[in-house]
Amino acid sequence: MGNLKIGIPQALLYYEYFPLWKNFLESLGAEVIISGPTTKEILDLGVKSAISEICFPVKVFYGHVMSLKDRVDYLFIPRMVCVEKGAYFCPKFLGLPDMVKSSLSSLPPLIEPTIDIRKSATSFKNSFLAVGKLISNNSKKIYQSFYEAQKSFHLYLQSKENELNPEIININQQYSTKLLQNNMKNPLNIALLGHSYLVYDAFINLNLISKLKKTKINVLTAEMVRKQDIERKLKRLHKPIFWTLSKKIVGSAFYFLEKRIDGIIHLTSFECGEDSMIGELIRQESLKYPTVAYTEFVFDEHTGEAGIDTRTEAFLDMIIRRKRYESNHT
């Protein structure tokens, strides 16, 4: 039953859970095939396959599915519902397997575990054990593979937190006073916030992280903030956010705003209801911190690189001019 080729589209929740999925499947003897980075060909496949009203990231996901379907025995597309108390995933994740099956033809069978911790049968553990039975008859091996994959995944998450630049905010929450000095020789510190499939897909965001780093910008992301810090910052809201991914974005934005970094760029996608809500929350909070610049970039299949480059340059130039002005008047 081993040696199955299981395809994982490199889109959407790939950027959140891929290490967990990969380690579990490979430890059972399956060969994990990923679709690879987004390309124009993949985007074009997705746009042609999806209905026009669907959001941009799902169109990209469709393209990845189409590029994988003839190379694998199964497609791994979980139905993500709930992984924490009181919060849920966007409906597009709840219905993603059904959307794919109803919209695309000639697909291999889907492995579509439901992850919903509110129910024992669909907890992470039980859902993964059910998946494991498709690959191996050895129950002991399935249990061991799950726990080892989960352990590795937690270590992976901790390592992402520890990537936070110690000159900005170290893991003990000690803030470097150097950032409060108007020294133009120091690099700018910019938080790039948004859903992980926008922040880390270089094709979708037009290689924004690399472009910022080439100009010696310190790029910060939500993954660099500890979960307990995010939860603490969210307590200031009058009502809790009930979208799991949005909680991380808003909480990390509040965290970075308090640290008085130089600016925040919020990446959003066209036709995303979550983004329209959390973008306004971050914008309103940013008004309390006049020294922190805020802007929002909206991406869809028609977004042009020249326009994003121009807006990025203007945003950074505004920050530099403000810092120079403050330096000359203090």
Second form
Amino acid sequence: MGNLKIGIPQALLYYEYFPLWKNFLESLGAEVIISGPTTKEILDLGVKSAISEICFPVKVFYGHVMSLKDRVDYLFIPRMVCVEKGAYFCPKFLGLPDMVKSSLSSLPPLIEPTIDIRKSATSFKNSFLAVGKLISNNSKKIYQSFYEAQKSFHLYLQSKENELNPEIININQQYSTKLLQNNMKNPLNIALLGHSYLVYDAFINLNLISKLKKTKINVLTAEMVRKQDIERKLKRLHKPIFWTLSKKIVGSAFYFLEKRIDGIIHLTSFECGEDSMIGELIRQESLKYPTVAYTEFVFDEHTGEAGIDTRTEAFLDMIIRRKRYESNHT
Amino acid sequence: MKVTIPNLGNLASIAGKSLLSNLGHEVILPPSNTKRTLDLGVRYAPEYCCLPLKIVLGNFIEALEKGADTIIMVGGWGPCRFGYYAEIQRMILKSLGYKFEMIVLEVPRGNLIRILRYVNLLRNKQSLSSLINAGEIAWSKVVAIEELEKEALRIRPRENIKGETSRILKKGLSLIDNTNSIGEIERIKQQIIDDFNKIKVKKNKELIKVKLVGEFYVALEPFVNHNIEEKLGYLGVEVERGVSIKPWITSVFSLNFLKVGYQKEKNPIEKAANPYLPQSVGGEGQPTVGNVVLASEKGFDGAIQVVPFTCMPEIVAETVNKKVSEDLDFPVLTLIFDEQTGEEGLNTRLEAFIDLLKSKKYDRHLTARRLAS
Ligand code: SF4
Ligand code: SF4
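Let me have the form predicted together with its partner chain next, following on from the form predicted on its own.
To see the whole picture, the full complex is given below, headed by that same chain.
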């Protein structure tokens, strides 16, 4: 079938799954075209084509779809429903392909596999195999591509986990003043937590990661926390969380709080249903750890760089002042 | 144990109360929703959470102030926020220093000991048969309330003397509230329906018919939706509700095996939604779309969708409805509600929408007449 051009918007779950999607489609011989990092034009396109009440990240997604649609034969927009027992994606992911088709016209056909492991027909594997059949009629090759893509995906996830500095992993859970003093010389450890499409989209979060790194800050993310540690921390909740993406955010927030890193910034988007609830969970938990600074940055299409810069500086200043004070008084 | 439950139209204060007091509990209902309820909720709830959470939190605060010590709330397991409401409210109330127990009714998952304790607290040492009896009475009240409200929606736009329907409805509801026998509930219902039918109506009035769809709580709680059903009635619009508490009760308590009548109706709604939204997205998202499609087929003039600001399922539905409305040439008005929603703005939008429906209807008649001649 030659080189089928399949477009993947670089937004939303791209940041969770792209190695899997891309490797799978490419090894089947498709040409994968990614919309690329978010830009001002993309954002404007998205804001213009989505209804105004929808959450900011979905608007960004719309922009990416718009920028791709005339360049590809197919758009790859899976419907992610459920990938683990007892948890879902947010309703907007459940209806994502339908929303896109309803609001945007002259789209190329969508490849929209449903991933819902509660039914075997839509398990991860079966859904992917069905997608493979659209591209190739060699079922052996489809199988192989799927397993290889999955393998490389797990390696990718693991490599992320390995990025966590062993010192942090080994920090005793007990409060230790010695550690604080040591840390004064070391760079600050700050966790950026939130949906991966906020944390890793430098345009949306106004380059927060690279700005922090420039000031010699050790930036930590949820991907660096081992899955079993996240699950263990979540056990502490009075009621389990039923959103896959939020579980990761809350579990890693609890983890970093317990490790008493220097600070946590929770990146949230205005009008996000999940964030409004888990923000409260994390905020309340953070009150139990007075040495860990906690703040929340809310992003939408109007968030200005100057505002975020000022708030970041104030946050860092506060941490440094607090640490000075504490090391002088111990 | 002094128990309380959140307000929800006439349902909680009549049927919910009946269930609990028949189980021998002292029931302390929150005061009716007022500006104060809303203000309390807004002050203490997370800023960006959806409106129902805030108002229900306000209910709980006001009920605790009145002396309640046990809160009964409904739970769930996603994918929309509702399933986590109780948990967030519990945390907030605790952090405000209130002493209370919260009983969350939901399909158990995990912590079985906690669930058993809840069940025992609720059951209050009553025998199984009195438990069933209490349940049956409450259920009959739910059925009667919904049926009378539905009838009122049909009569109100036709009434000659403004307010007649609402007056009779109110009388009926208070009679239902004060009885405790299933036979009596049935009799009151019949009598009120008869009374409705005796109301003097305007002759030959061709009415605009509108389907009311959207998020469950906002659709059913008049304080929040500024009495939208009555307003529409007085504008001469016959309203049909797209939401009902019945399927909701059965799903929350996993009573689906009861095979209550509505279930036969449920599938057509999903089926109608299918070409546009084949996936359930939690809350009323998919039914909202399905109901709009069905309403257009059944000769309604338009639909009104009520949405709490940032509501996840309804925003999916709103997006999809844009397309439905375009494809079927069927007007849908989406109304977003938050703590700032003012009555005047709402009135203006409703009137404009109804005017649009009227002129559309008029045009259709003209074309029909022209075709006929
Ligand atoms: S999780 Fe939040 S930000 Fe992501 S799609 Fe859902 S509502 Fe939007
Ligand atoms: S249906 Fe909407 S308003 Fe209701 S709880 Fe869910 S997200 Fe909130």
